[in-house]
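In structure tokens, the next block holds one chain alone, the form predicted alone.
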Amino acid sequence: MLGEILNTYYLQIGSFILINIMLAISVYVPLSSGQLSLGSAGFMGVGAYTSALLTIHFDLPIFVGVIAGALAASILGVIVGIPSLRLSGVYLAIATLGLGEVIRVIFVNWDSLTKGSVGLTGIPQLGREILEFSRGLGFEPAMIGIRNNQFVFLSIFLVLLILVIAILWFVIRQQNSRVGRALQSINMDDRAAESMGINITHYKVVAFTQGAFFAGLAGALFAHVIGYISPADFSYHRAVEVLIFTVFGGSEVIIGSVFGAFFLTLMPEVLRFVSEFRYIIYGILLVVLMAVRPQGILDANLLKKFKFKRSKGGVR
């Protein structure tokens, strides 16, 4: 019965949506402190290549490689974040975009390690590793009525879903804490926040590093979901795409980033029946939205109105 319900294509699209949600959050977190970073593609590449190389050459478990990739990206985030404090707005965006391109060029030219533009193949795949681990425990997918490939895609989706929920829980909890309130005040007016005794250097570096960590985590997971990566996967096009997720959905609230990643990842697949025109339609939707709602589809005022109407309905 379960085998008839599960569709591997839908599960794969769902996995890509979850990875893109992580990437959208990696832009949202530094943006919540007033930092417009376009380095997500570069940090994603660092996480992906670090995890892939460690698991290929040192035969480390995937979860160790993923953690190492995310930590490598976050360390780079600290190194870059401290000197970039002198920049803000579009200047910071240009600098971080340049950083991403520098990282991509390193991947292209370091043939002995990264295989250059050809990319890395033979990366251990997360779903297959989970399948082998389950078999070692005496579990077979046939026991629950599904095939091996269905189990592989389902396990990947569930792992990513758990991680996305954990990241959302962390970010929302942080927003309601002292750290979150400090980031909000810095975003509104960093000079006023500094005059009130808030260490804006510390909090900006924390937000920038968290964004790098989430991007590196998404990149490492991407490598082990696909099983192949190349420098082309982490070009400036990816950085702009990730930024659009957050801007389209709404950069004021975290649910906007989630919605933007979900909608814009799903839209090209939904429009596949008009494959010749789907990217034209995709572009028109973006242009119209930016003209009508430059703050994105979801913002704080819209969510407040929705909550107010729902509370009034509850009272009645």
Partner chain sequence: MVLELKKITKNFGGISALKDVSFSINKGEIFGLIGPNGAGKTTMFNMITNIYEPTSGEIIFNGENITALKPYKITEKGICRTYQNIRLFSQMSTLHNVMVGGHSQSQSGVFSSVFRTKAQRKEEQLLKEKAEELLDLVGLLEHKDTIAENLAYGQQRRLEIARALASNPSLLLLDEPAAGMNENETDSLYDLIKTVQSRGITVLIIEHDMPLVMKLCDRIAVLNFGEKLAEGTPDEIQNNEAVIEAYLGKEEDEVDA
Second form
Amino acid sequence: MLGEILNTYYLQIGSFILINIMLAISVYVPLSSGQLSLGSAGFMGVGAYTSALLTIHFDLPIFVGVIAGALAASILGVIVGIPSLRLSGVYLAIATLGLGEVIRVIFVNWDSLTKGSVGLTGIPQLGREILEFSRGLGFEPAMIGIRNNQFVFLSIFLVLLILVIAILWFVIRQQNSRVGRALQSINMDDRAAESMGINITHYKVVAFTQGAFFAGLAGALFAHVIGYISPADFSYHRAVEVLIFTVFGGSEVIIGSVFGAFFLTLMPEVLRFVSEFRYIIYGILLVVLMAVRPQGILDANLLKKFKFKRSKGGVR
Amino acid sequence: ACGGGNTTTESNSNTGEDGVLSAKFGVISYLTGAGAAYGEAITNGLKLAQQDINALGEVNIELVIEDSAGKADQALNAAQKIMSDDSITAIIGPTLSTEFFAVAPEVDLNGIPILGTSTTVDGIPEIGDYVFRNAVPESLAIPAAIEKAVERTGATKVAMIYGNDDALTKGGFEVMERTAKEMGLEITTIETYQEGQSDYNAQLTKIKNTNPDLILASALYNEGAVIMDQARKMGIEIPFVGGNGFNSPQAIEIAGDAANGLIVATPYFGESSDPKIVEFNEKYEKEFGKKPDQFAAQAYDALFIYADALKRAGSSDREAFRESLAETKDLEGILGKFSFDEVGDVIMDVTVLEIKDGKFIEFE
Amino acid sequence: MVLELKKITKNFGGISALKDVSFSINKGEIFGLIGPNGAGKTTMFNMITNIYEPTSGEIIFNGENITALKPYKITEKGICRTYQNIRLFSQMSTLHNVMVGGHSQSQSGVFSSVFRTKAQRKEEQLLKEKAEELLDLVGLLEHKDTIAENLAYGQQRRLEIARALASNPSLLLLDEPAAGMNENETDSLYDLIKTVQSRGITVLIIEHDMPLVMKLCDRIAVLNFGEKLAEGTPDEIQNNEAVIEAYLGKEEDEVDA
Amino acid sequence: MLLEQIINGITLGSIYAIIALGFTLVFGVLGIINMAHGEIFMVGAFVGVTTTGVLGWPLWLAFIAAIVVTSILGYLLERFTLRPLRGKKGVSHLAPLISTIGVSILLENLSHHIFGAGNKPFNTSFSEISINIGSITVYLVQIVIFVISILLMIGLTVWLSKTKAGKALRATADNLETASILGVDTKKIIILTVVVASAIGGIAGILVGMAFNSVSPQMGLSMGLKGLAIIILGGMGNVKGAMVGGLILGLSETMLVAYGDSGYRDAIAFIMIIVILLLRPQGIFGSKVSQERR
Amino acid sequence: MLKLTNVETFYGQIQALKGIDLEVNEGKIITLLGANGAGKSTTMKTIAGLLKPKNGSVEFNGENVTGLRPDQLLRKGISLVPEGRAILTSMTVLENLEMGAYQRNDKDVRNDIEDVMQRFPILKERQTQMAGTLSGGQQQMLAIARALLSKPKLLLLDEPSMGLAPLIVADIFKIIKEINEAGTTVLLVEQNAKQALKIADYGYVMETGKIIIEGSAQSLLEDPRVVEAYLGRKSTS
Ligand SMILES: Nc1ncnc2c1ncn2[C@@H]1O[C@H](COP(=O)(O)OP(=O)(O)OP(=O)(O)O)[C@@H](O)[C@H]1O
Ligand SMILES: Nc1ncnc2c1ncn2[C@@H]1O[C@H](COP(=O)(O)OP(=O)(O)OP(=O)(O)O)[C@@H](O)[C@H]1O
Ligand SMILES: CC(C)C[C@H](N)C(=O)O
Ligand SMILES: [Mg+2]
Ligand SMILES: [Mg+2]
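Starting from the form predicted alone above, please write out the structure of the form predicted together with its partner chain.
All chains and molecules follow, beginning with the one already shown.
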């Protein structure tokens, strides 16, 4: 029954989708205040390395490491967020992209800590820790009729799912509030927003830092899902990929980020049968879909049509 | 021809209609992206081996090939996809050590044997009981090459250059540095470059000014060949010693005459007159229209190692397969006699080669 | 005295937009700021709200020096403005535009917003009621869900006023609110500003529509080439030779008067 | 050694500058970062490899071929990825960014399919010609690259500030709608811009191939990133900034390798832009357009 | 000279013009009145080619010019001063003026630039200033001056007096009269209805995308509906 339905391959992909959703949201949140940040790969790396190093060297439980990783990324977010306020549009985008590259180069060169490009191996794996923990409580996966490795992946998937739901809940609630309106107004006209008594510095840093936090969180989880990280995981490509999730899915609405991450993570898997051509197809797809739906696949109007609209304000 | 023919257990459920023992192996390979040439050579080698093995009629092998695009997370996805098929006996690949580090622990935990054919970084078979490799690790090949080079040229001063943002070249560099220090060589300078760079003049100018006798270059052939080209243009005529990734006929293709003077250690010598190799070269070239490299050859041998283990195990059961695999001893492949040591690493001799007049020749 | 401008000077590179301009505004009055194009009127607004910092001079608001305060702080102190070129949050609904205006009148932060604390819900409710009341005041209540961008020009101008009022200012700055309005619309604008005044809000208005200015303002200052040319009641200004010469023009110049 | 390194730096810097010019031109007019520019440059290099290597054409013909091919690519890019996004309501300003990224992925993988992975040699006898001045060797290619970059910079500056077409281009850049009511055929101007920028990229591709003898499908990416860093450094849409920024970057990378830690070479560009942007958010030469009035 | 037949224009789903019929005769000043949001600017933009009508046709000098681009229409002699002074903010005042004469190749351009700068001395004074930093009214003057330089046959003016000081407003109306007398046909949108009607020959009144009244300027000045809706100000100083 359960044991037969649970396919670890699907759970694995599902887990990557959930991590990518977190990453897409980490771009979406600053973007909703008009800040195009391409630093997510860098923040992700900071989260991943922090958590990996802490759990490897100090035997900390994974959840402590993950929280520390996310916090480390957000502290960095504050530090770079404040000076970055002076930048707008593409300047900010390129500067944050550069930040990510600088972080990666530091990982490459800080050999004694990061083992350079060889990367960190033996990072405690989230699912296995959970398995051990539940065994400690006297629970065996066989009791619910599934194999150990099914349990491992199922538990990872569920943990990530809960976190993604929590993040979505957080962001949506925030959006439909005074804070969300402030962010939106800054996005539309920051000067006018400031004249309305909004401390744009504060809100921009808040949004930027939240983005860094989500990226750091995703990075830390990534490290404990995949068990091995190296600087190459946090390169320019990652930053661009995440940006594409958000914009392709529709950057006006948070559901766009979710959809973009879902669709574009799944696509290369679905296209495995034409694996040689999948990137060519991917490139063409981006061009065509942007031409047809430049605002991204999902936008407020489309959601209205689908009656996704909630009683108050909708999912904006 | 070893292990004896013990595949007669008729009742085996893995036996096909014609009474031949069959098994399905998963392959994870780097087929799209910058390094796809490596994955291509490997899968070609595997496909050729599959034909040859199945033609022999003793066992029947089916390959399930998945792309990893050279990325750890995609390699893991591919592995999960393969593992979710219960009829898979064992896995070959992925191509890069960085991918392997992510995939192998997972595969090991599931009790599925996995073999690296190109993963040359230290610490691969140590990942677990089910993890093996037939690739010659850098820590074996590089010292052999350096020792021979120093022996012949009498070099005392070496300059080093390596790609510091790539796990393989970085790992290779570490071995080079260790070897150089152990041999008491003076290191005049250590330079790095980054992936995709095209201008190495700054590094080379610096190296040139330190007047070394030998350059140790831990680079993939792509960058390595360009480095040599720019070095020769600058008037640096001394030999280069390279690692695993540098060892490719492509280096000659890219750098032309400038590639002369490259010294590498390899388990596979393409120009060898050994009839097994000549035959392999011919078959490969006929099938795929180009010359095989060491990755193709190692992959070719790898599938024979699997086939042999399968025969000896007498069943496609993973556990039985693992056991007979670990016992592989003195198996005669195109690269010579092959055995695993106690952790599952390769035991093999290497040949040191040199490029001279646009050709790899044995370096004596 | 609500606002006191002391010797404000502003140079942009070689251009001096304001030279030693001083005047003060009394509580509750409607004060007009007029003058030829380029005289420095908008620049003066930008000084008061500190979009640009003055080259020299001081701005005193309710006895406090606000010259170097951040723009949002100035709004918190009770000064809010509208723009000569409309600057609404164009993709937001009319209602939300006004609610953003009420930002400084509320305080719930990330935490209380996400957890919808009781205080937050109450505040949100109040903010909404206030916004609706203001929309009613400017006659836009029926358009409260319309996206600002889709409003007609005159409506957008009124929305800007409502948004500014939501910050509960004690001093409201209006930069050419009647531009692009016809006479009927201007008349209703007149009524609106009078209502604002009756709520105890002081108004500083820039306008080129002389009939409106003369009818509306209690006192007027005239700028010319960055300098103050005159100050006084509408009657005094209308009969000031220098002002007529520089700005108003003579009778035969067809000023609609 | 210093002198040699300076020559290395100027060569690299000139190439960076030429690539940055292409970025800056498109950004200046369309306000779009053309993420496919690096790949167009790469195609230019491959055209050079194919025409000189496989077909054995003379170098000058290879240049023309590269210019023609990249111009056509530029036209197609404009026609199929940029134009559909123009003038549509509700177009996210990120859309062109993403669709040009799409083009870059497409081009990279296409050339991978056509030419195969890995480096291709660019063999011309021209790149062997060198002059010895004292103890140092200067290659003719290095001089040619430097001269071309200077000529392009001067040419573009004059074109933009003095000619009617140049002014029309700037007007289009400022405000498309306004330019059109002033009588500018904005469609033509935009095509012209993208085509010229692409052709410049094609020229850069051949020059890089000649100078460094390495051409690969991935070369567009790293050069493209450097180009981006430079236009930020020099100020978006600024021709002089692109030139100076390119030289600064080329020299500092080289000096970093010569006297510092080559491991940080790829980071230096971005460290520099982070520092410079903090001091001058509009870049070295960028002008601070007052936004208050708009 | 210009003839609109049953023109309908949309912004996405929103229909802004619901069938406009309008005629402008050569050498005249025609004015278009209407409340905010009536569709006046939309009409102007449609004529100038910035918007493409969904239905109906625009004829200019007997030729169907529906759907032509703005630059093509300018070549035929139609020039627009848009609402909200669309100046080129990052170019200097002088460059803005030069762009006004973009399609001209004659030698008089220099002289004509001198001439308009004579008319608006502030523009001469600020020749090298970035146009974006001009004051609102200065920008408006620049926009008008620039349009004059294209020497149009038909000049479309969308609220030219907006944001201008009274003295300058008077000037602008004088200038409109002058260039009209010099042979340029003018289509004028104005909120300042009284003054517009004073210089115009003929007028149209729009409401929610339709033309509801038309007639000679004189008749409109006296039309009670117009008086009530647009001239209704009781207040004088
Ligand atoms: N950022 C700037 N840089 C240079 N000059 C400027 C800048 N801002 C304003 N000016 C100049 O300062 C002067 C005053 O401009 P301001 O906008 O205050 O005029 P105004 O009185 O509001 O005019 P209007 O009635 O036309 O709106 C003008 O000459 C203008 O050109
Ligand atoms: N870009 C746009 N998108 C959607 N609707 C628009 C747009 N521009 C104008 N409209 C709508 O079209 C209608 C006509 O607008 P238009 O600007 O033509 O009016 P107008 O008569 O010029 O008014 P005003 O006197 O305010 O300038 C209005 O209802 C307006 O809301
Ligand atoms: C294909 C090879 C270059 C792979 C390399 N030997 C590695 O271990 O990563
Ligand atoms: Mg003003
Ligand atoms: Mg209008």
